[in-house]
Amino acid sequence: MKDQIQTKRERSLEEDNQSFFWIKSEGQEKLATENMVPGNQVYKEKLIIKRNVEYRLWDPFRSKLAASIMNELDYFPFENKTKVLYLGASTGTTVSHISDIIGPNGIIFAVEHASRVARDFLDRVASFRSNIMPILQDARKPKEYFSVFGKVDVVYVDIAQPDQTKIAIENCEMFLKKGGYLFLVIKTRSIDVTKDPKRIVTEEIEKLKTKFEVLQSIDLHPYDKDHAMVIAKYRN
């Protein structure tokens, strides 16, 4: 997988089915996704048109999957029709890149607690994306997740709780599929300030093994201070 995200920065915008690009913006290689709405922005990206289709850059300092592929991602298990259940949408950064990637037969299930940042990424981005399903709900209660239906191949999880993990790994029981991924952002300062930030890393990926497959470990470092993302195959 490390040697295709590699040939994807070699790759040019001539290959069909790739998940994400490189275009030259300002005289340096960005990432990008193709445009699943043409015209519209999320965040005021930039948008760049090649050969007749569009591209969104895509900022790693607004994105933490960006962050993770700008320090050497080994695993990308989004393409088209991928199945995703999100928890953390926020405004919709991340998940209108995903759904750029995982086209009209995709979708992503997208949980957001918070009422008024919900509304935001409804109106911002949801509205747009035939592909993503709001869903305003507590990630601690997957049982109430009444719009989710069958296994998903990859669970996201972008939330700022101490137990994150915890949360992270029910989620996953009830809808994972056996062999799919977890895509795991540690926000240490949110599990605790008075640790070492790698020490909180070690632990809480030791949480995991029981049940998962540590794939990858990714430092966010420069794009996000005292994060991780850690990459896990579901075992059970």
The other form holds:
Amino acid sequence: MKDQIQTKRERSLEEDNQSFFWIKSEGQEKLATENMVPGNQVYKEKLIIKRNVEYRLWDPFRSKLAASIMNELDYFPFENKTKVLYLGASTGTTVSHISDIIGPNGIIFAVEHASRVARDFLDRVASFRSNIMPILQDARKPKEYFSVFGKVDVVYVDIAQPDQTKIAIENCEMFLKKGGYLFLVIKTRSIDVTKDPKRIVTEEIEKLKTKFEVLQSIDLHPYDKDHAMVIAKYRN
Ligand code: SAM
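Since we've got the form predicted on its own here, give me the form predicted together with ligand SAM too.
Whole complex next, starting from this chain.
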């Protein structure tokens, strides 16, 4: 039925945005992406078939990008063919949904430094998806990502390190196109447990301002405690 799959039509998310969907499940509208690899689950998420298309529910308690959408994200530069550099791929929960969204003609360069986690990511996610290029590297050494080619549209950073804003800026300087977007997850407790979380977010945002226009900062509560998502545009 037509009313069961809808794009969210609100705020500045474009009316015809088909990057993600709202699907009725267990009496609630839930976020989902169209499964690029039908039948394949990544984190035991529910698969739902509607009108012969398979969707994967996208859990905001497991993905900070989904949590940002739930908390009124205004900018969504992920679409068919988008090129993404993703730092902190972990076992690939969020990477897999971005992979669904950008489709076979997009690419996501997924950096992860922990070899055991990266092995799991390879076995369960990257090996099934042609648009993921896994990179087993330290995000502090962007010069060593030999497989990244050209500039990307979006740099997504979720590495929970005290110096992550500096790392994010260095990666953007090397790989983000002018006018491209940075999505930076700030885990305040990994920066300083003793400081007020709001002050930490403000201080991290200040570090971005010389090179970026900061567009939005989203508190990820109740999905993630003491986390914010900052969205910024790389100056032309
Ligand atoms: N973004 C993931 C998701 O939404 O599914 C969760 C990321 S988890 C919070 C942080 C990840 O960053 C961990 O897997 C960790 O090993 C990785 N990481 C931390 N420091 C890193 C570094 N310097 N270079 C690359 N990866 C790093």
